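One chain comes next, on its own, written out as structure tokens in the form predicted on its own.
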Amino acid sequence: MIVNANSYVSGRVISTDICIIGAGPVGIALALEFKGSGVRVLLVESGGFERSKLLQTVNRAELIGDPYQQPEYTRRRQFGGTSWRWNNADTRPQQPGVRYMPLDSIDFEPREWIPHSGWPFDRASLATYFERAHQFAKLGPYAYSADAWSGPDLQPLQFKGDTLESGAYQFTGYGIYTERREEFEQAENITLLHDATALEISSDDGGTNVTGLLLRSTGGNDFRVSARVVIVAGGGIENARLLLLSRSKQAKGLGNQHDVVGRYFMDHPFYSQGLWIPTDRTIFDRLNYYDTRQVDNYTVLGRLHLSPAVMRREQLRNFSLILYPRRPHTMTAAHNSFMVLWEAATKARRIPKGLTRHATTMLTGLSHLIPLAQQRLNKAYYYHDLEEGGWSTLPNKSALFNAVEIMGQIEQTPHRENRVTLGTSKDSFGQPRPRIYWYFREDDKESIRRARQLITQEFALSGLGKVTWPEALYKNPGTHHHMGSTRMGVDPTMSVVDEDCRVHGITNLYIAGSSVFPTGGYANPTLTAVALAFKLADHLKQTLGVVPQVTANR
């Protein structure tokens, strides 16, 4: 069933015995995980099924530190969820979707080069709850390593160093979550209520067993949830943010009694123009691997990465590579002017440092930009995106590039100071708007230095060619992978859940989504997240004493 939480008038209870706070990946996966089991769930969603310009600026933060991306335009609020902006996902439907692979195991083991690492299991305890969350996603097999993948021209990169490895990235099409309202409509134990904005969660004196929340619609009725669970499913900012609004009973927010809650915020910092000049032009032939291709019908890309042995010899962070040929004019000074000129303004949404120079550049260098602007309108390979591939299908790739630009994502040590707290600012509902304190420190820095250096050698090492690096160390501060700011643990002193995502010390409070992550990786945290909300169900359905079935989401 679909509510619109303008048809209810202000003072209205509604009771359910689930009430699920972010209609997102996690959130959808979480609710239809209860289809027809006679358990009453209620999806609390603050936007409805089309973008809201009003409530995308609830969004807002304030920002301190190191520069960084703006969440007003990086999260949604909307059926979905920030799924519809997996890389502008309303406007470019017909890419293949989002990278989709679990955490590595090394991610959540304890690490001593890594302050606060360490999740309470290991990847292994969630094998089943990933090939659920796969089976839910439409992926492919529950496989990652470069054999699964390979074929006979398919071969990864061979090296004679233990430095890298390959492996892939699995896709699945941008409407997995996005589509799936019907499911709720016919639903008929489980309530989507869209425009409802979650306020305050209420608990009793003591505040060790939540009782409700105080939610308002967009039309500015105010009224209130009675529920037996409550878990807040809105994303690394909002969960945070929300558990700190909730103060009527706790001065300093629900859960926070060891002030934790908002701290440890991480995100995947993007780098790129990192460049591999290969020893032999005929190799572009033989790099099927790593192109964006389908195998077996599935969609899957291959990727370098850190092997575990070099981070634990050097105590080096996870670290991605994602290698994409280009042709020469690509390379310039003048192409690169125009893409940070491009992105700038239709990603930031600023006026760049330099707008002279860049702008001077790409003038002088008119001979570079012309042809490639004829080959964008002749659709012959230009500049692809991140996940859009072909290059692999081209003939004579050896004559056709030059170079292959080196992306990826990094890990982010989970700092303590690095949080999510409240603002001074107000948003459109009278709600203190989330501050966030984000600086990229030393430490990940040097592990970005050392495995430059490393990486370098084995290409080196390996006779593949020379591969250079760009003074910065990263190019976007984030992938808008909010992380970390209610971190699972065995500690409360350290954490803010238990290993259930259970927050401590509160009886029938959970938190779902990748801020119970207590590392990050560099993977996208979607798979890992979804999987652990499966987790999450099957904790409820035994809490709730709810007979197991196979359920139509599965």
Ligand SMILES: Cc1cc2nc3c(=O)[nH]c(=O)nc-3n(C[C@H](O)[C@H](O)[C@H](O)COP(=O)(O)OP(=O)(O)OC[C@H]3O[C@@H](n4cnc5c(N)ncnc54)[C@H](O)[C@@H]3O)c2cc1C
The other form holds:
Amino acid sequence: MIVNANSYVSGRVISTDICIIGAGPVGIALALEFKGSGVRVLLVESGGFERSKLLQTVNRAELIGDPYQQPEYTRRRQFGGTSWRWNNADTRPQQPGVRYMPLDSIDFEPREWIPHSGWPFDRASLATYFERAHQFAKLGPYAYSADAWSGPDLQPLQFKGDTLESGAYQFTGYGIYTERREEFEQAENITLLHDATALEISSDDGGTNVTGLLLRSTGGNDFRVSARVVIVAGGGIENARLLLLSRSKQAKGLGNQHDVVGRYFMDHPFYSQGLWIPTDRTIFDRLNYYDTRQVDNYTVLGRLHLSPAVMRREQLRNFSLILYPRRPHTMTAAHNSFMVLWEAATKARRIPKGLTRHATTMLTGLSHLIPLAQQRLNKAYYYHDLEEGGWSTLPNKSALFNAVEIMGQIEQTPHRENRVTLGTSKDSFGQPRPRIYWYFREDDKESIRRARQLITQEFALSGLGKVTWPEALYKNPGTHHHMGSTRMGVDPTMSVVDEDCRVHGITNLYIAGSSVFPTGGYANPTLTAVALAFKLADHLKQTLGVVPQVTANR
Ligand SMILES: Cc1cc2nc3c(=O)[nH]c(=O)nc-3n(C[C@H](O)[C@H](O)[C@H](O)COP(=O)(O)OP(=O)(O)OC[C@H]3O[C@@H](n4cnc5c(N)ncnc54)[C@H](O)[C@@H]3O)c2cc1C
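Switching from the form predicted on its own: structure of the form predicted in complex with the named molecule?
After this comes the whole thing, all chains and molecules, with the earlier chain placed first.
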């Protein structure tokens, strides 16, 4: 059933068994797990089915620290949540879809060189939930090793040392979550209540039980939900913010008796322009494994990452590499400046920083740009098209390419002072905006510098060629993967939720999403967040005494 909250009059009270706040990928997957179970589920969503400019401003945060992307633009308030941003032109629509992989096994381990690391369970114990997440997202088999995706013509690189290993990403199309509206229309025991923003979670005087929510419709009517169980699934910033906003009975916010809510916030900084100049250009005929390609109708992309052995020995954070063959001339300053100006003109549609500098660099490097323009006119493969995949099918690659660009995501340490708090400015509901303190700290910088050295040495030792790195340690501060602000752990003084995602000290309040990750590795987080949602669904079914269904709800 689908209901628009604007049809409710002020003061109304809605009663349900489970109330889930947020219809993004995580809330949608979680709610549909209860289809046909007999449990009454209310899925509350701030937005509707279209993008609303006004609601987007509710995501605006006060940003403090190193430059960080504004969530007003990287989060979406709408049924389907931020998966709508996966469709946005800014995310390069020519890419093959959404990238998935589970966090690596080592990401779950307590690593004595990374303060506050360690999940309460290992990755293997989530295997069945990852498999269910795969079915839900219509992915291929739950397999991410190089062995699973290599073949006679698809061989990963062979290294002499133990610094690097190969693995794979999988992709699905964009509509996996946004196109599930019909399932909610048909589900008798699930109500999707849209245009309803949760302003506060209500609790009893002691703050040990939650009783429901205070909500406001987009039209401005206030009403309440009374629920046996409340699950917050509003995304990696809003989850912390809503606990902090729930302070009628607990002055510091729900679950925040030890001042942990909002702390240890992390993202995955993204770097590009690492450059590998192969010694032997015939290598381009043997790099197919690292192209985006179809295997048994599934889309996969080969990647490299630091080996667990080297991370342990050198005390490093996790680090990933994706390889893109490049043409001569594309790795020049003139081409970089051209790309900055091109993207400013065609995508951002605003004057870029350093306009004069970039224009001068471009003009003085015309000798590099003219051959590229000629290739473009001849409809030859060009810069961005390579990320769509398919370069490995081109003929005569050793003449076509001379360099490989290396890019990838990096693990960020959970730092107590990187955090989400309440700011001083207010959103359109009159609520304090989130304030994000985000700093990229020295231990993370040091880890990147050392990882780069080791990778350069490994390529040289293996006779593969020369690898160099740009001066900047990262290009983007994050990949919009908001993690850690309601972290999981066994110690209530150091974490917000327990291994069942239940808020410490509160019997019936749970958190779903990447905000519960105590560490985040470099993997795109949605697959792990959805797997944890299925684990939570099983826990709640057991707690509420739901009889298991024979038919799968997928
Ligand atoms: C450009 C871009 C590309 C990305 N690419 C990838 C990728 O390739 N792979 C990957 O794994 N991840 C990717 N991500 C990250 C991914 O989008 C998130 O991990 C995922 O959306 C998190 O799902 P979620 O349901 O927890 O939160 P969200 O998707 O943010 O959804 C939260 C929902 O909760 C609602 N909500 C929030 N607060 C309230 C409230 N108080 N009351 C009611 N409703 C509320 C919001 O309106 C929203 O609909 C990308 C993100 C961006 C921006």
